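Presented as structure tokens, the chain that follows is alone, the form predicted alone.
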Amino acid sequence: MADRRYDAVVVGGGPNGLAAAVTIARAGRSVVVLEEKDTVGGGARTREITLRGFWHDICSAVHPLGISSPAFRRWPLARYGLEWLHPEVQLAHPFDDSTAAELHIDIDATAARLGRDEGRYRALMAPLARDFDAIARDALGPILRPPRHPIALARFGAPALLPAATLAQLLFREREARALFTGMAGHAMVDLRSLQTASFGLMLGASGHARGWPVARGGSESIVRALAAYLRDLGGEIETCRPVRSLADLPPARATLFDVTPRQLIAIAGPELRGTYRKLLGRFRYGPGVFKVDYALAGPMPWTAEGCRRAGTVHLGGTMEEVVASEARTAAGSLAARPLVVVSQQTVADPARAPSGQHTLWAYCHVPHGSRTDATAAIEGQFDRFAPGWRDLVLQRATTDTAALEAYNANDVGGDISGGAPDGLQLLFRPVPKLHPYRTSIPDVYLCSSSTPPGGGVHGMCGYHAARDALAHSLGG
């Protein structure tokens, strides 16, 4: 490789830096993906880690961004073995009294538990859902370009814009459409009184009835393998165990995409990055980390709730209130005493993932950024709570606190899963306020992390709209 000049050199194998790979291939042109770690995969990763023959994703694991990526889905993933599974139920959102709202694919199925916010809800999803193809187009990308389906996404962006325990408030009456939605917005990683949280709420419910929470089968690391071998039957080629330190660690390339964080960037590039720039990369924002739990259980969950059972993901959070509540703390600095936890139960779907009759359990809350607080007692405490007995089905657990994250995946600082904290403007204009925001001060590098447009999230879009403004701008069309 030391000898061969490449169109295109992309720092990183995650699903963004592959995304971004595969894009230039597509286009004709050379290009080569330099990983750190002795395999691809980023975020997007499937170990061992209780018991041998319990599969869990170390990272991501439920993908409803993934399933409707507008690159995956032009892709031919499914050739190279990427193939979705779906639980019976996509999502469960329990309360005390052993009943639980229930998010199908279907609108119905959801709206009809409602009780009196059934055509609320509906109103409100049902046109996002029917519309969730035009709109994933326009809001998974640069938010300053014209956007092609105009009508659709301001049906999608007016909601988006408040908090979304305003929006709750204001379209629902009971408990279980409001918590269902704030649960769903939770996902932000950001206090739910603020400016936007609301998109999140919308974008994953409207991404739920249309494509669903899957998972992938035989885990998240299916995704990269399949982007993996793709890239390789387009001419692309792979480097693993290859740290770039330095500019001078590249081979020779007409253009240059780093699958990072501004703050990797700056310790990489640093020196050649024009001052106001630099500046402006400096100033990014980490969000809130996650402290995660692994486990290897004998049987199934005995949730009290039955919808619970037969979910591939269960938000434990109590009431709309709680989550709230719960979000406001983690922002504020601090744990709280009854965190929102997301919870995935691959094998409901998955069952492969661990021998015959038993279940793997994938849960994490968010901290505070950097925290080494030790979240457990936190996590149990809300199983405790809603699967009373479960304890005694623990075969072996496997934590993860924030430091332990980032070493696993850089990109994760300070355990933030998100690439930046999505807040305020840095929601919309990241890492900085820019016309082309993948483009940096040093001509012909780009960032394609998921501190650009359109943040966070298993979908590759970063890395795909990164490459296309590479192709454009520095590789001839």
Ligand SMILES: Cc1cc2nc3c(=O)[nH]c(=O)nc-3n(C[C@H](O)[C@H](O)[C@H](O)COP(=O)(O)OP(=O)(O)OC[C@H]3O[C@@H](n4cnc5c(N)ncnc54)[C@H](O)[C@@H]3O)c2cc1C
Given for the second form:
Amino acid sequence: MADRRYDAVVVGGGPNGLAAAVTIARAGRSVVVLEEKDTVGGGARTREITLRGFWHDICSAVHPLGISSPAFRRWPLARYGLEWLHPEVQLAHPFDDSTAAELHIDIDATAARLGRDEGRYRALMAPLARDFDAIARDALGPILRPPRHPIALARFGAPALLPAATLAQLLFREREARALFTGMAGHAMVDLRSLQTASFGLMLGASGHARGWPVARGGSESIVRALAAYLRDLGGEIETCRPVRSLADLPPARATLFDVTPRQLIAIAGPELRGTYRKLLGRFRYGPGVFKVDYALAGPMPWTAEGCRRAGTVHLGGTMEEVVASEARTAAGSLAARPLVVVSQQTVADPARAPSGQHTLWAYCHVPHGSRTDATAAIEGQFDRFAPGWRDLVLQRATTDTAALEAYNANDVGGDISGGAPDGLQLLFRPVPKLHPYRTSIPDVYLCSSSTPPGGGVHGMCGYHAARDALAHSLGG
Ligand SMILES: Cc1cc2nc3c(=O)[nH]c(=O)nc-3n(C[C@H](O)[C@H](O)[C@H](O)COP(=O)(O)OP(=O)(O)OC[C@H]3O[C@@H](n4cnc5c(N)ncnc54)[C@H](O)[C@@H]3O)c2cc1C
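What would the structure be for the form predicted in complex with this ligand, given that what you showed me was the form predicted alone?
Entire complex below, previous chain first.
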């Protein structure tokens, strides 16, 4: 490789780096991906981290954004082994009385369990689900461009500006809809009393009704394996164990795209970055981290709410008031005693991830940025509350704190899994307010990670848009 000149070099083989490389290779340009670890994948790898035969998603597990990604949908990834598997219940949110709100792809089936909020929930979600493809094309892209579907986007956009807690309180009367909505909005990892947090509840709810919250057969790694295999078929190259620490480590190329966050770009290219851009990049804010626990279980979780047993994802947080309070507490810098715990039971939809009759369980809660607090007891306290007796099933457990997460993937700064706080101006203008957010101040050098629009999640759209910009601006269209 040393002598070869490429049209483009991509640094980092996460979902966005690979999506960027695929976009460039599809345009007939030569491209190489340099990944510092021994496999590509970033936040989408799957490993036997507890016992043999139990395949755990190290990072991402549930893919409402992956299945909705306009880029992934356009590419022939199924031919390369990507298959989405749906649980019967996409998401369940249990309460102390052994009932649960349930998100089904079918809006009526979801609304029917929401009591007096049945009509209001349907009125909120039905138009968003109907127009979801149009909304996704606009919402999963850079903000400073004319929307292709302004009416659909406005229908999404107006309520999306509100705090999630406010929208839930204004719109819904009952515990179920309020908790279901704020639980989804909790994926923002931001105080749910802040502006724009409703956008997460709306986007994740609408994607649930339009496409579901699936897992990838065999593990999230199947997504990046499919991207990598497609890239190679297009003539793209991948080199692993290739850390890039300075611009001097790069082979000659007409364009370079970095699947890293601003802090890393400053470390790699600092002296070359121009004054104002560098100053703004240095002000980029990282958000709270996560503390994660993976379990190998001898049997299915004994949830007291029946819907949870059939669900792919379970949100353990109790009522809206509890969810809002726990996220506010994390944002203020301490761990809630009863945090919102996001649980994935991949084996409900994909039983082959564990030996016959046994299960994997994936769970995390939000913790303050860089926190070294062990949140295992807080997470397990929520399991005791909603699935008493579960401890008898535990065969093995693996925990990951914010430092371990960052050591595993340098992009998870302080345990932040979103590539930077998705709030305030930074939700819309990432990494800095700029007409062309993917371009850095160095000519032909781009950022393509989740620190750029549209932000966190395994959807590849940051890479796709960055690559399109690089093709237009540096690679002759
Ligand atoms: C615990 C956890 C749970 C999550 N759950 C979900 C979920 O359920 N659903 C979902 O959609 N998303 C989830 N996410 C978020 C998702 O994984 C990320 O948003 C996504 O992976 C971002 O993709 P990316 O390509 O921007 O960066 P990453 O996936 O972080 O990839 C960056 C890559 O660049 C490499 N790299 C970094 N620096 C260098 C360097 N200097 N030289 C060479 N290579 C380098 C890294 O090794 C890595 O492979 C989760 C993340 C975590 C950590």
